[in-house]
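For reference, the chain that follows is the form predicted alone, supplied as structure tokens.
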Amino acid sequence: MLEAPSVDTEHQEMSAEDLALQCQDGCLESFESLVALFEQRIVNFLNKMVRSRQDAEDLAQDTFVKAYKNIHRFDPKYKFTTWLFTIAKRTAMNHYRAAKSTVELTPEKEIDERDPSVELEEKDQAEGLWEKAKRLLKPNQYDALWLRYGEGFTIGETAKVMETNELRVRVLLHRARNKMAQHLTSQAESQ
């Protein structure tokens, strides 16, 4: 994971607009602050994709790696915030290509030998609503449902993260909430 840089507190009061906009002109603290600012919420939205802390961290650095050589490709006119998620979404995809490519190329199964008893009290654990929501929603719905509810960005914001339009964004989050509905609904019946 990457080191928590110190940030002075002139930093810490600038937007991430203008942060990227001095680290554009070379300032490298400004980059650091926008690491700061950024690194915790990039790697728990990588986390919810890859369902793997240390892939997510690693993907997080390789998306700050990535924002920092193509920072001149950054236009202040849109939020930062989407342009990083969006370098985040990549890279995950591409990370995803190489897994699935990797699973191709080795067709032995690695046998599981832990104990059934605490792989179920393990899953019963995690089975929290975004778990359940990743189980049940397809990809797509469930990247637009956690952009907006779980990072809080707007419609626009999440339409161009998935590289998509807004009407589409509102039709994916009006299908994932009403299958998540329909199925919390069916489970409260059945208790």
Contents of the next structure:
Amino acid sequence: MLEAPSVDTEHQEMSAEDLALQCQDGCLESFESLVALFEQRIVNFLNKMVRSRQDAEDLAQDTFVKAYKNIHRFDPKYKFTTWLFTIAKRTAMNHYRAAKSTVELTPEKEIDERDPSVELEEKDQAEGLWEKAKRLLKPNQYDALWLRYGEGFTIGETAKVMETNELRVRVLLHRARNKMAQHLTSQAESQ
Amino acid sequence: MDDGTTVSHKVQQHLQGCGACEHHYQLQQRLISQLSQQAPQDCFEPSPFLRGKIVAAVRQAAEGGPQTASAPRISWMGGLAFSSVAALAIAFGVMMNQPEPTPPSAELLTRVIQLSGDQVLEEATGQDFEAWSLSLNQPLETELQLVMNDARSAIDSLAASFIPESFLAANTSLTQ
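Cool, the form predicted alone is there; where's the form predicted in complex with the partner chain?
Up next: the whole complex, starting with the chain shown before.
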């Protein structure tokens, strides 16, 4: 799980939920402390969804602005983290839908004339576990895996952020882990 | 396993006796552990300016900048709707005040039908042009007038059959 960055001393001891409550009472500094607490986690989560650092940073800004505008809707009975990640996920989905409607022109990649199996093997050995997961898994399987094991959310929190039920999250995690395990086993056998 | 809790005693007993399940379980546990360990390595530090940008955007939102943007749009749309309605009303008024064209005589109609193409062009010049063009439009206008008359008489007969007389007597303006 990612480490939280430091916030100003006045708000250091306060939980995210307390900061959100102070913000509901009109304290802008409390919200700035929340930005400091969650900025990195939100940017990285968005980067995993949109696969572009620049877009992730822009969307993080949108996420925090939306969160601020809707802070009165936050219910302190629930975790602030889950609420904020849900906003981030919706922001990324909206961005994805908007991007889908425009034609993106990307320069053609250089043609690699090597044997594709050799290239794949080299790539497989060099990349980390999460990069493998990104390549092998479906987007929703990857998101569930990241929220559960990358962010350390519980099954319930993961379900809430993904706006689905716990059973579906368990199924997604089960399939994701099995696919990863199968790949790692076959990789080990080939070496 | 999904909850991060240890497996029950019953499952542990099965795992001790089943090599395949034990192998699968160990592999899954290793995978979960590695995913958690490697997560921070898969993250990047956002731009040092990002926090400042976010805070500035939030402060702007706090001042009500972006939220008031919709107000001028609403008044602009209202103005557009009002001007559209006004333009339609004026156009309708102008159309209603147009004088009805005088119907051409039967003699003129017969003459136009009997003329050849060149003769029609000759006839269509000068003072006779208006009467000539009216004579060409006349069959369509007559047809439309007949359709309108038919529709009116149909509505009148329906009204006479189905609307009670007491209602018609009370609302005399409807019958006119």
